[in-house]
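Here you get one chain, nothing else, as structure tokens; it is the form predicted on its own.
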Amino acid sequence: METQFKHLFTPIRIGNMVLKNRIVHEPTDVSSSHSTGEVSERDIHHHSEIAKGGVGMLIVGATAPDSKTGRPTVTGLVADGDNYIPGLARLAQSIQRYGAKAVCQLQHPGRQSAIPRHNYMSSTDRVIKLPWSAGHEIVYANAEETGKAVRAMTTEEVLEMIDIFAEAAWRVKQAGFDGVELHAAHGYLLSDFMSPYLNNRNDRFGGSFENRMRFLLAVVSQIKAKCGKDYPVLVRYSVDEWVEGGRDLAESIEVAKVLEEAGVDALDLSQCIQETPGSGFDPMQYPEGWTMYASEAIKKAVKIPVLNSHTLRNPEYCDQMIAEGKTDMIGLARQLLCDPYWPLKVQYGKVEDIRRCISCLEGCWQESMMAQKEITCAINPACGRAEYDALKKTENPQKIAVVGGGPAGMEAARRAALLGHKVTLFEKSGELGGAILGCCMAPGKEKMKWYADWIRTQIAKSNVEVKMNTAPTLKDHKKFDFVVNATGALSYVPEGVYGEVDRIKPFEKVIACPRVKCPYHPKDRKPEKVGETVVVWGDGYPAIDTATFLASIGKKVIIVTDQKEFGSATEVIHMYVTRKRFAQTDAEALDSKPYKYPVTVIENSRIREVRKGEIVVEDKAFNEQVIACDDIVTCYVRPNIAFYQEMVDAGLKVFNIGDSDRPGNLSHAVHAAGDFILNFDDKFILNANNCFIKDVPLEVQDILSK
């Protein structure tokens, strides 16, 4: 069919493969296989869902060629035995049936292995601290991080690993995959050997450029020998390592030439080693397409196709990059976790309905890989979960009231309406969005507005009746069959602080957006003004966003937290970038204007007394210090459940979700709404925990109905 994005939907050849379009699923470790590394039904569902969405090529990520010496995640795929071939064949077929080419990435994590927890293989002996890696050192609750030791592989082990890679590639081919990709980026084993920064060997596999390339080139050569010269081989590598003494663009151009000469069929360009995680994970602070300089330069040096990724979200931009010759293909990874139907929506011109990834790294990193779990998406609770496919239109529509227009309330209302229920959404203010609206004020978090605008658009297009500036009463709710309470959380001042406590301001008012030209602005919102020196009291995203906003407008910010490490419960890569900004520097590849003042963080402490022009701070050893300040902002939050309790006491059928149940992040709110919809049953059976239960045995239903 006709589409305005004709460059995205132009075929391209990679070796003997012809892709029907230029949209590629970048290799992503979803960590959903069985513990043995065999393909699971969740693997099949996840990848087939993305293939169904219309990508031209889907690269299955992070398949271990040798599980005994290293798996990238605890339940990643494995291809080190012939017994894995049948499962891999089912996986390949589940992708190919929707017209996508299926490629399997082979990845040995080396020093960054999640398992085993010891005897990590590397190019060089060293002790490393990589707290943002899936293979991070395990640090127990009351222990200190000491780093983990990695050992240099012997020359014999390197030679053995060459054949191990090739054997795994042969199995991938036997399974029916259209090609294989080698992961030589991000500091993993092949990348480790290629890196002038990491590789300090003095044998034939270290030192000079030629020696550092020897391992990878030998793997490519052996794969071609075992799989045939016409079997497509792709290589993913980091163009810039963003560390002094690491590889830069100039050397990466030479890498591209050498790989082309070795018979590699396409180049998949990435960034970073794990010592410089900002540029590899590119969280919210990184702009769309910031890596296009890399593919533009390398395309001029080689004739084989070049694939670029990193923060690509908007089809207009992606199509333009291909049109201008800056890349041959567009790589999407997290974007397809967030919306696997991105290609289909682009094809049919439904651009405003694309759920754009906001680069939050919560579901796909912090709460999954870092925590040794399966991958999820913060704003797409259906990611990888087949139970959402089983949802059907209701045959018994219910009248449902949703109280609160934040992310949990909007997601619950949207999904309930999709199922055919009659939904009314009550919002006490003049704007939908709730806790995420502060994103407009924290520089670097503007992408959060992508989600806010998307879900508000979906609500507007739905059959949800929205009542703004309305705080419903118990009487209002008696005409509904059921009520969903999503009233969020409110800031408060912790007990035990003395003096002029009324001087403490709530963070919600300090970071309230004043931009009245925004079409969603309620026009009556007035943010609180603060003085030049401000104490931000608390932790988590409320404190991070408040401190970031105040520092960005030239305030001198002092953070006081009772935690031993500020922001330890929040996403680790964002904190890596944030701490650099607090120190008036920047993460790799970023060039932001430094804050006027560095942000001071006082940990393991609390405010004991508020005086005129100063506060008294007490640490956990009861030592006190006096800090001069103009204003204090509390970022402590607790559930706003007063109205919920009234409804429970009145005997209404009501369910509590999101921050009004337990304050958390955006992922928590959206997934709570999704779980509510999955469990919702028009029989309204609530257990003793006030949770819905469905699919109750018929005999139990009969007992409860009498």
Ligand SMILES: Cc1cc2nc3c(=O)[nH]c(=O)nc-3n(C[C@H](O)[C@H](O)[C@H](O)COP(=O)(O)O)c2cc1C
Second form
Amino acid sequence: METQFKHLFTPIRIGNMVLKNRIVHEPTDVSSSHSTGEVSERDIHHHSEIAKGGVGMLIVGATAPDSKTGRPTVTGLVADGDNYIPGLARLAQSIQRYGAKAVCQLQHPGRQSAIPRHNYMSSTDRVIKLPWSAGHEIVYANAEETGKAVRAMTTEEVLEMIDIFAEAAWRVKQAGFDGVELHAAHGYLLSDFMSPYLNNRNDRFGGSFENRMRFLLAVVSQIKAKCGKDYPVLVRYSVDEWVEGGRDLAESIEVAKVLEEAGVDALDLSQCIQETPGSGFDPMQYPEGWTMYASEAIKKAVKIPVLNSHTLRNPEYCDQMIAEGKTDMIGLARQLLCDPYWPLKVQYGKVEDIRRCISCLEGCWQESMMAQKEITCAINPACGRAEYDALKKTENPQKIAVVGGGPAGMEAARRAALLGHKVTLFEKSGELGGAILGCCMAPGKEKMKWYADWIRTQIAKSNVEVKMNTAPTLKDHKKFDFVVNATGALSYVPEGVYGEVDRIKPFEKVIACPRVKCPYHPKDRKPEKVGETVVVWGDGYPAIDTATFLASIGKKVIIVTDQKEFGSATEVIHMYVTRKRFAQTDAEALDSKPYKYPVTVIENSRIREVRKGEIVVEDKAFNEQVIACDDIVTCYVRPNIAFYQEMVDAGLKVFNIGDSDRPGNLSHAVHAAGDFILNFDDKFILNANNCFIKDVPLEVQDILSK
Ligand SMILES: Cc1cc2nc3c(=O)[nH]c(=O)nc-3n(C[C@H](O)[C@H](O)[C@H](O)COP(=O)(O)O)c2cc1C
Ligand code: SF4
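Next up, can you give the form predicted in complex with the named molecule of this protein, since the form predicted on its own came first?
To see the whole picture, the full complex is given below, headed by that same chain.
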């Protein structure tokens, strides 16, 4: 095969299976099975898309060996009965059909179970507070304050669980999977027992290194006994737990040696226990390759293949890591949710067309695992949705105007052009990007620029006609068959503030990027300067990013929010890192430059009055405090719909999407554009809610056409 990335596309052997290339889908719980745990059509579609993309091996995510005592998500896969075999067999075939080896990960979530919601099994009795864990405590009020009690398994239960794991592995083999992986990472049951930090037992399964390894080794040995010693068994474990008293690299090297000795066929290296979530589900702040130290060291201690992962996105880097012998295989989890065709694009050298995962965790972790919904991706609305495959080129191209070059407008324009419509995109400023452009200014959010670059490149390569610095008129729009309004949101000052209200600055102007050397910079944009002490008023990403930017340039920042908890509507692990930085520390494995001043957060409060050099803040109980400050920035936003209303009043066929419909995050904007495309019908049927409907019954079509 002719490819510039030859190391990625070199075969490798794991036990008795040969992978055709080194790109591996890391296990991801896509929460898409039936509520019983049986494989669904969505599971099949999702995994076969990834297999089609050309991975060498696909490890299906957390599959419960004993759903009665622990299931990581309410719609996670289950393998605790023979009735699951037919579905698992279809899943394995849907992967193998495209040349990938199919491996199934067995995971008992232990203390982090979503089901059942009581009697959580662990190595040790304790109360835990893990709002971001896959156990979804965040959806239960006050979980963080109260925590949840978990209990130590009895020795008999541990012995029984060894057989339960082996039986599940046997079913996986029976279903036709090429191998099985044990999930012994991230603080779940096997990992909990291995951890010197979590395991306080004093029986043969706790205490010394040998005792902590006993449960996992017994499971490996029992699987080999039941499935045959040639049946490939992989183990995923966390190299660093990033807590004092937790496992570190030195012990992990010993773990690797012991696992090799026990007949494990490959090591899949990960990071974290749920007490240290930043390193396990690395949000945007984590740089590419931060875990390479782990496989580099462990490879020196063992001969079996080693797989590394976490924030690997760029093929040049991945290829180089294999070439330098730092890892044998490249593991991708979120990247393949975001773009299942990563391997294919790499193979054919279409690198700039890869939609790189921006590690936002908004679609996959927050909106799926946390909210207990099926998997999605913030910037790939097609993730897990077969409806997108059914989209076909139109035979009746329409002239579509898209107003607004933010993420919603660009995604709608790009996809409409792909369908064959004639699209004109109007952007009133000199730069495409809209609300995501400010993110470049918040240290740790640089990956947002990956998305901005990708979508701007796709627009440039498409047939979309782009009219920059153009605010269209009603007359312009009358030339189109249809208008998509994506004019975004604008900041505003909430009512009920007295005094020098004009001094309150809009956040868009404060975090406007001043780097005129950037090829995209509109040149005429001038950011607003602020003084030494700045009050950031509001919540959500506008306030988080504004505060992060100002703190990073040495300002004293005070956030005022009317919410009970600042940032509670945003992604939890991102907030975990953000809060650490606000407190002048950092999350595990990171070493950003501490801010000059800690960021102060005043919750349950609002600004009442603006005076010269100070403001009056009032809390929910009407207590007032005066805060000295040089500037105030509002981060409240509302839809920018003046022109949309004009178009509606003029009787134009117009559809409103993204922030101009309802302010939200990037995921909301991109998915709104996707929904528009899925529903768009060239016969223009708009229902009473101004929504498209398509595929209406023939008799209704007939009635409407007369
Ligand atoms: C939504 C989601 C589900 C995950 N499910 C699993 C899982 O079932 N088993 C597992 O070992 N790791 C799981 N992980 C961790 C990933 O495999 C991976 O280690 C992590 O996302 C970092 O790597 P990445 O940057 O390639 O995504 C999950 C991560 C996410 C975001
Ligand atoms: S939602 Fe964000 S983190 Fe998750 S796969 Fe998509 S881009 Fe990556």
